[in-house]
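Single chain ahead, written as structure tokens, the form predicted on its own.
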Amino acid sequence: MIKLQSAPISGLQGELMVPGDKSISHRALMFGAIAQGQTVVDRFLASADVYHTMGVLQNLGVQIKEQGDQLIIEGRGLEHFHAPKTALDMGNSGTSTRLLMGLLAKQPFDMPFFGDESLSKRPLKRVSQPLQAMGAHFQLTDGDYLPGIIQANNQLQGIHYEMPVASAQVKSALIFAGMQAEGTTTIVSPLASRDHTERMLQKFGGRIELDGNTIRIEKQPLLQGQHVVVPADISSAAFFMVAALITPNSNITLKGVGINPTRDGILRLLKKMGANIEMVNRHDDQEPVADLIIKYQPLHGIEITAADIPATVDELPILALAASQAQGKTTISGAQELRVKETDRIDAVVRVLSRLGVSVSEKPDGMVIEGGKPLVAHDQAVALSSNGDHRIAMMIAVAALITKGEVTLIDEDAMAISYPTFMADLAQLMPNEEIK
């Protein structure tokens, strides 16, 4: 439990480079493990989720050396994993779990796998069912949950699969399985979702056919180790974007942020709300990157629909906080995916904003926020829980910057899942203040 401080009168000031992208860090580890030769990963995200992916691969016999924020992975190809000595520990990482179910779907030995209490409540059927249609075998608790077993298997067959909901994790699991399958695997998504897997497969020498929201992939030649530079994570940067936009007198620069067009929904929606975020030093190295300059400015309410969700699913909690300070009504719909994240994020966001005096109503697939009123702690002091969700924890810390009254954060350790140094980095932008 920590007591959070409000922002100084001068607002947030200075430059910051947030840690490396979590999605890309996971994938760099996986591709490095199945490629031939050495892969060097610079600026990987040293967080709990990424370390769980690393631990699973090491348990399967992959040699990985960590030097500062650099990883050196000695890859030996998909057919050289060893049977694990212990069950595969996924921790709280849904990305690790779902992607590795596809990557490990054709191994000649059983692999028990498990997660923490939160992950064990998150359904897996939407990834296990199409993988089973390809010939994979899983034993899951109640047919849908961890703990379970990725069962021994020596045959995968390509399928044509139309995804009912756009999901980068399900798509990526099917790409990893399709790389090992006989015939062609065709994946059709109703909407675009983050494309880091497709980009990285091509960087490592793989072949994939991309046609709008349709992907075709066949069994791949041996991939070759690469040098991967991980851009700053736009999902982590989003908390500082919104913090600067809603904290008076703020003026900050976020360095080297990944602005992949399948991930930049936060930028597009903030622009729709009236934000002017300047992009400078744009360049492209497998992933497009830019420095972002953000200043305090007024916002207005907007409508966020299902078409916006795939590119902003991780940023919706902090967008909801921005909406609380925007003039007028913001409606979020088509976001039922938030119900099955680390916690029920729709319920969690509504709970937090309500405790801070925001007029907000919950819907099955989103929420309606009446914005424009200052945040106020009830009875001058409020204790808010992250419910073990890293993004809810960081949202609360940003809200505290402009809340009248004392805000205490319960279960702040959840931030370690994606951003262990968040509080220290926030303090860095408040040179005259110390967050205790």
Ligand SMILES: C=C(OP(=O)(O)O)C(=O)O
Given for the second form:
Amino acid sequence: MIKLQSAPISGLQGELMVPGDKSISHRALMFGAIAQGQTVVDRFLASADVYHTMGVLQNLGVQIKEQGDQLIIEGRGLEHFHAPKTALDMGNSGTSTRLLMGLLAKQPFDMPFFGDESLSKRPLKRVSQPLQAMGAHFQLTDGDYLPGIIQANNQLQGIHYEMPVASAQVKSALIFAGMQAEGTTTIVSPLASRDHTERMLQKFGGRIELDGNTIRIEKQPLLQGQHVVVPADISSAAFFMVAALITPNSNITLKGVGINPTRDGILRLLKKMGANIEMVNRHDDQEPVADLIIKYQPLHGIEITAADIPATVDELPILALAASQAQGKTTISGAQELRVKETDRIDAVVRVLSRLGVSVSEKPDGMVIEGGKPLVAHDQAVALSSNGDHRIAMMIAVAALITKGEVTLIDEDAMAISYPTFMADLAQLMPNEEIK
Ligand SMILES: O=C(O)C1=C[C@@H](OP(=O)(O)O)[C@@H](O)[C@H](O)C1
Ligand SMILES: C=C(OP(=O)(O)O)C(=O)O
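Form predicted on its own done; form predicted in complex with the named molecule now:
And the full complex, kicking off with our chain again.
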């Protein structure tokens, strides 16, 4: 439990480079493990979720060395994993679980796998069903959940699959399986979702056909180890973008942020709310990157619909906080996927905002927020729990900056899932002690 700080009168000031992208760090480990030769990953994200992917690969015999913020992976190819000594531990990480189900769908041994309490409630059938249609075998609790077993299998067959949800995790699992399958695997997405797997496969020398929201992939020749530089995570940067926009007098620069167009929904939506986010030093190195300059600014409410969600799915909690400070109404719809994240994030966001005096109503697929009123801790103090969800923990810490009264955060350790140094980095933008 920690007592959270209010922002100083001078607002948030300074420069910050947030840690490496979580989605890209997971994928760099996976591609590095199945490529031939050495892969070096710079600025990988040293967080609990990424360490779970790393632990699983080490358990399968892959040698991975950590040197500062660099990883050195000795690739073994897909056919030289060892049977694991213990069950594969996925921790809290949906990305590790779902991507590895595809990557490991054709191994000659059984692999029991498990996760923490939250992960054990998240659906896996969305991945196991199409993979089973390709010939993979899984045993899952109640046919959908961890713990389970990725069963031994020596044959995968390409399929044509129309995904019911625009999930990058499902798409990526099918790409990994399609790389090992006989024939062609065709994956059709209802909307674009993050394309880091497609980009990285090409970087490692693989071939993939991309045609709008349709992907075609065939069995791949052996991939070659690469040097991957991980951009700063836009999902982590989003907390500081909103913090600066809603805290008077703020002016911050976020360095080297990944602005992949399948991930930049937060920028587009904040601009639609009236934010002036300046983008400088733009460059492209497999993934597009830029520095973002953000200043305090009045915002107005907007409508966020299903088509907006995939490019901003993990940023919706912090976007809802921005909406609470915007003039007028913000409606979020088509976001039912939020109910199957680390917590039910629709429920969690509504709970947090309501406790801070915001008028917000819950919908099955989103929420309606009446913005523009200051946040207030009733009875001068409020204790809010992250319920073990890293993004809710960081949203509460940002809300506290502008809340009148004392805010205490319960279960702050959850931040270590994606951003272990979040509180220290926030403090770095508040150098003086003067409190509002
Ligand atoms: O592929 C990825 O790295 C991710 C995809 C998203 O999940 P879905 O695929 O379930 O939308 C996202 O919420 C998650 O944090 C990371
Ligand atoms: C949903 C998230 O991650 P995962 O699905 O990998 O647990 C997240 O990081 O917000």
